[in-house]
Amino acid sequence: MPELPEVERARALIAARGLGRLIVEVDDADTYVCRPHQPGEIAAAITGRELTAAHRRGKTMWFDTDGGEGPTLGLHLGMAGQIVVDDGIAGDPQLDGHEHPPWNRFTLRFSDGGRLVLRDRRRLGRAVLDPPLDGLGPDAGEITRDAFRARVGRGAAPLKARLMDQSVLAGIGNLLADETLWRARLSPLRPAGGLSAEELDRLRVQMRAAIRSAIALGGVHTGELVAHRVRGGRCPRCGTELRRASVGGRTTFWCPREQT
């Protein structure tokens, strides 16, 4: 599932290859992916324009057109999306990278013959004009120490559920939460409001390190804990059998010896 690192790689791909190219055709016929827009509505708004800047907060990307003079195009990878720009691909690493026309949910075609595609086998991605961002918390990779303490370190919710609340902190999904908590040696079951300032600072440092590593290596699937998140899996540091439970509605693995 794409989380912040995969989305950042997709944003970077569009920033590197998709900006400054004239849009001459838009396929926005998928009314579910392009909701609430009707077929042709996005096309009418951005055909003849160029993407000129690429932004991201958490798992949400958006792109200025014509230097901010045109509408903003929002793209979301959903649970299994990829971005394709010509022969470059970023997003869900589980897709095989081959062409699957039915999975091409939204396409921009450029005047030079190239294209940008939102490819999504599960049809849970989104393409939308002027996406709302008000409900998103600060980006997990950029949040300051004081803001992290104030937003994450309160309430009785389990720590993992707090990390994954996109209104509190944008970008952390299931795998990245488990990897971060394992790195920080903190239990996902701890009440978020019970952490000390020192523990919150350690958590933020390890979260940022996990994000940087995943971006550099290709996605959250490269985390040190991820390969061991199976029944009977063991902690890659100490060898203790990992505990498994549902936290915040998501399957969670942690080391009962080291994560306290």
Given for the second form:
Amino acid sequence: MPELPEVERARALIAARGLGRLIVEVDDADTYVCRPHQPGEIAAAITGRELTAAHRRGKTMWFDTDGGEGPTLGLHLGMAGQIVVDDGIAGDPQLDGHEHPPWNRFTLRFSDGGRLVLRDRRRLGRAVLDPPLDGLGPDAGEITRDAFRARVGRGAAPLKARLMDQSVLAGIGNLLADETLWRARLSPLRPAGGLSAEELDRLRVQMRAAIRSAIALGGVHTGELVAHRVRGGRCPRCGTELRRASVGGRTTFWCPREQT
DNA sequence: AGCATTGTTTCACA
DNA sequence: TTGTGAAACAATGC
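Moving on from the form predicted on its own, please list the structure of the form predicted in complex with the DNA.
Full complex below, order starting with the chain above.
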């Protein structure tokens, strides 16, 4: 599930329901999800504190503890993670109330009996103290026009690979990249450095629109192109059969007629 | 059985 | 040194 829109919903859920509650117990026993920490390390650092602010850049979330006096807690949803606060599940309300304890990879228990859980079937999510943010580019939803031109519009890599490079721009994953490129009518194969300023501006406008829409509607799955991202799928605008290929290491669908 | 999967990190190679 | 791309990672579903 998680790309920028899902992560933003998770952050908003924690901002609304996870702050200002005393942490009395931490389950950080999953050594892969909590790597490189040892079990008990995160617990020792934040038990007795409370989360006081919820931040996000791209797909990374982090939370201040005790108004900045304590360490920050970083959470990443990986490929299939969700955040549960009490009975609410961020990013997938349809699963609200379902319990799958084996998939709970990291849990904060609060003094009022409630809890915040990182639930992740795939186990590629992360929970760490003081996550490094220096390797991340500007958030895709907030990057300025000039920064977007300078950062995205260079290099020989295919445009889609550049869009998904988290050090260039943070938050765009496979589905959002396909949706954005389709909306902007640009081929994922174009060398990023070969785009004109007009094309880059159009790309940024459509990227922001795709992000806003996905946040409002509930996730990247609500994208117009995304529903047609299957073998034999056709362009929702012109009906041409979509091309399918691996670009930037991920399966990519695009309209060979409109996206040039 | 085999392949694919919405993310990130690591490593090989130009 | 920098940039690019493939493989590995964990686990599940088709």
